[in-house]
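Single chain ahead, by itself, as structure tokens, in the form predicted on its own.
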Amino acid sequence: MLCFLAFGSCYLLKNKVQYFIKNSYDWSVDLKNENYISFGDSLFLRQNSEGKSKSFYQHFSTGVCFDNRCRPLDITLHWTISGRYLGFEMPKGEFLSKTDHDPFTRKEYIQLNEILSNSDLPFREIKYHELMNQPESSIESVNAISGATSERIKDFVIKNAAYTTYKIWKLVYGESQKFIEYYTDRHLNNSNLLNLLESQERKDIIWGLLHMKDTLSFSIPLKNRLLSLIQSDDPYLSYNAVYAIPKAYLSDADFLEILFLSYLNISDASTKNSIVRKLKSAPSLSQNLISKSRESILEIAPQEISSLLKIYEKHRVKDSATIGVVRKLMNHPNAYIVKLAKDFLSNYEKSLYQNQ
């Protein structure tokens, strides 16, 4: 009974509030064996002892205003180096409470963590006064009043804690996250990029692919990871992996040969077309790649034959073995392929005449 009457004091004896998303290890701040880069006095980049970036975190000491009062919010938020939300924690003794002053339950903390991990919620377009059915003149201040939760957001907030949910979500996806993405993009190197591409989270992988640059130096581990993503069963990942291929990798004969074999095994049309564009833009094609393509040309689909002939034309592939295989296409059952073969051979004969 005494504990019930003095609930706040009993709560202080519990472990600190700390929740992180699934598939992430302990991101809690640990000053041992780590280095930190400070941006201002509250945002930090965590690095291991070798200087490899691990994550960002920021401490917020602010207020959540409702019911004619502002209640303090003391919380630390964590992000990956791509700006993806990782989790939150509060100092020991601190906790979140609802409008009726009851502390969050464990179930509600878990629910909040799930809400914060969703970057697609409509909070970006919602103003503070729209959280409750109240006049527009109410703003985020001690004058904000309580009321029934708006139908628009009731499924996206903790019951009786709409203001707190909204406030923390806006902190997660606010200016700090924008800065984190900007900073990582400006300082992206092979090591950080490989960490992102090897993440268990699809969002990290996509972010890494969308931020790859032609200025990156050639890296065998990065090359191998890129190829594995190109061969992924996920068409969106595969397409973006092809699109992200840096120019330096198009000079690697081994990479191009595997890329061509991937082309033959991929079914997604957009990804296949993207591979064709990459092969056409390569400085040159190895004899081994040309040989492998000749071996498959009579068995692949008409659209693939068409693409391969365009690649030959772009790289001026005119060796006798290739010309011989193209001649065999004159007997192909598809009239369109027969026409493409005729046009290819006609251009070949014109080039011979012009070189005489």
Contents of the next structure:
Amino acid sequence: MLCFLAFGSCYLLKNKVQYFIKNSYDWSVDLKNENYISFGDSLFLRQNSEGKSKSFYQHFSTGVCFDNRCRPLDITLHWTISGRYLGFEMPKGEFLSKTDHDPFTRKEYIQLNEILSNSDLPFREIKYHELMNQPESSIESVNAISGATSERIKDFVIKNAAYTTYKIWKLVYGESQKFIEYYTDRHLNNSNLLNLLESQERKDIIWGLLHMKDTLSFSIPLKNRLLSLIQSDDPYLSYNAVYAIPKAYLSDADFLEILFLSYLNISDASTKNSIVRKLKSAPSLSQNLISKSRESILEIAPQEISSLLKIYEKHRVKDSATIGVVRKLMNHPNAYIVKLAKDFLSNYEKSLYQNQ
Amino acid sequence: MSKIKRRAWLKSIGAFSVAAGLPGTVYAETLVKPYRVKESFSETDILVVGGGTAGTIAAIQAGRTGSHTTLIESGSQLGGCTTTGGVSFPGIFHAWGEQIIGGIGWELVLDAVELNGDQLPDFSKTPKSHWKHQVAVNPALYAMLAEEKCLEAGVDIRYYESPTSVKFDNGKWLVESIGKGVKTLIAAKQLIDCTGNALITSMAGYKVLREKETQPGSLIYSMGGYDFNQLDLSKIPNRYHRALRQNMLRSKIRKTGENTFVPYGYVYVNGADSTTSETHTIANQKGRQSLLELIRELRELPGCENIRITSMKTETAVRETFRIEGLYKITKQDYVSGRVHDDSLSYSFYPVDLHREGKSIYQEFLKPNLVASIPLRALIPKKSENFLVAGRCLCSDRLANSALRVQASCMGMGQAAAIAASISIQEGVTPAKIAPSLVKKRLEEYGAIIPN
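Now the other one: the form predicted in complex with the partner chain, given that the block above is the form predicted on its own.
Full complex below, order starting with the chain above.
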């Protein structure tokens, strides 16, 4: 039984090492009803009976080498479809060991699982021979037993198992992960995108947002999920959700109205800025949205007024009600706003003259 | 056709073609009278001197309050260290997972990021290295956007000018400014010194302070002609590794990734001082000489034989010169303890970061969840009237200043100083006498984040 549980880790069967991260349940599959797609000999995509992609896994049979010797490493790694690390397991009887051949303790397996779930470790830039402090002349003959772990990495490796930690981390964040991301990106559809955006894990949501494409066909649940992310309390999710708005939604009057109302309610400047950019790039604005914006223009902050006038300019909003509200801005206590209103009205009058 | 004949024939064809295509006015040259320096007088509400990191934001904010605003900048573009100095990596706007500096500085950074097709990194995670939350911007875009925002706010920008006298007369500041072929007398209700060097404060007769030894400046450059990954570092002395490694980094599209190293190459310039033309000339010369020496040395190293300079900033960026003697001095203890005053108008977040003669850096980090703040009094020179400063010359001790000097903090100060100046005009009192609550309220209206 595969241990995809909502717990931090597990060690269920004697001599069978299995550790998975928290919230991995979302990505589990029912073993009785799952399908596989293989990529080469060792990388597999797990799908449920409906063909929905759930996770990837790969078996590695390799070696951890140091001190001119190699120790075999037999491990299976699991990822979500976004390439996020899910966990590892080893065949029955296999275990990880340290430089003095002592096996990993349960605490060290848990620590390793945490290390592997951190994609931001500096291992990406560190070369194998840099793991230990050593004299420059001994690069070809690394002695892990006598060498001290480099200061740069000592907080990110299992004590006395720097090479093993490094090796497995590099496998997790190596070519397979790149392939997984590439594959999912190429095969992204409404269903697995929604699955990612509804994940309990923030990283999956961000991945989904960063990979949204205009070419996808978008469903109502997806649109609703995107709007809820835009209104999220997490500024980074909110910012990226706005950034990810596909072109198709910019032609949806209802969507744009909610987007505008979100603009008025959101306080994060980055998100607000992105919303203005999206509203400007929409093909057109509905009368309803323009009417709502007019109602708010006298109440909002100077920079918001400036943004709104720019949106009007971009969409050539020149109806009499809007021009009337902008005329009221000529009495605004802030001279900067008066100047903006004056410029706006001047452009409006020029356009009238040109049309005559 | 012989060679000579052919050449003569081509020459005649060319001469005929050019003459045929020229309008008659080309030959309408006239002698002009000797140029006389154009003298003028202008009045403004708020005069900002220095269009660098703080001054640009101060000017935009001043203009947006509706105040008639004039900005004097001795160079040819806005942005200072961020553009001309090459530290196109402003920060820090976020601390402990939250945004702490917003407002106009952030708006400018955001616009530069978006127009460059970039996306912001995730600021919710506290990085291992503080500077990973600095935001890479395209300096050319930043300079243009800064100028556009100034113009949109009605700011009168005066490039290539520098004040030659500063006098307080009958409640107004009279500043004489000289530039290329122009001499202007500007009368201002409020004066904001954003030179970074407290030059205007000193010219106005207020006290300024300076350490015997100041931190080095940096001349920023980039190199090409080698592949860092192909170098055998074991054959290259350690002292060159940093220069070779940092240079290889580009300003990436900052989606979720973070830069691993500060993304620019630089040489230290000991004693760099940008206060006057003379001291800045020396700083630039010393920087260029150091860089030349470095390049010559690098080209002797294996794998670096074809190294060449691909870009170099025109000015040495400066870390430390003069500070004002203000109504309140921010101490290092204030800074690292995250002290918030009644008149704190902006946050500041950076480690105490003292570069010592280019040989080592003393750093002291703020403890979790602590963020320093900047009180209005630190921006007001003692005994001054209608006068403020913004930028690294604020009143602070040396260690606090080594943290306060960074760009986001300077932007926050610039915005705060401009709001204070505008309220002073409105209330008819000097900035020291305005109610901090009024300044805070107005700052919030303009998107600034107020310490609490």
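Keep in mind that what you see is a predicted model, and the values were worked out from it rather than measured. Numbering follows the first chain given and starts at 1. We call the rigid core the largest set of C-alpha positions that still match within 1.5 Å between the two forms.
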{"item": "Core-aligned C-alpha movement of S117 between these two forms, 2 Å or more", "value": "no"}
{"item": "Residue shift check between these two forms, rigid core fit, T80 Cα at least 2 Å", "value": "no"}
{"item": "Rigid core superposed: T184 CA moves 2 Å or more between these two forms", "value": "no"}
{"item": "T164: CA movement between these two forms [superposed on rigid core, Å]", "value": "2.5"}
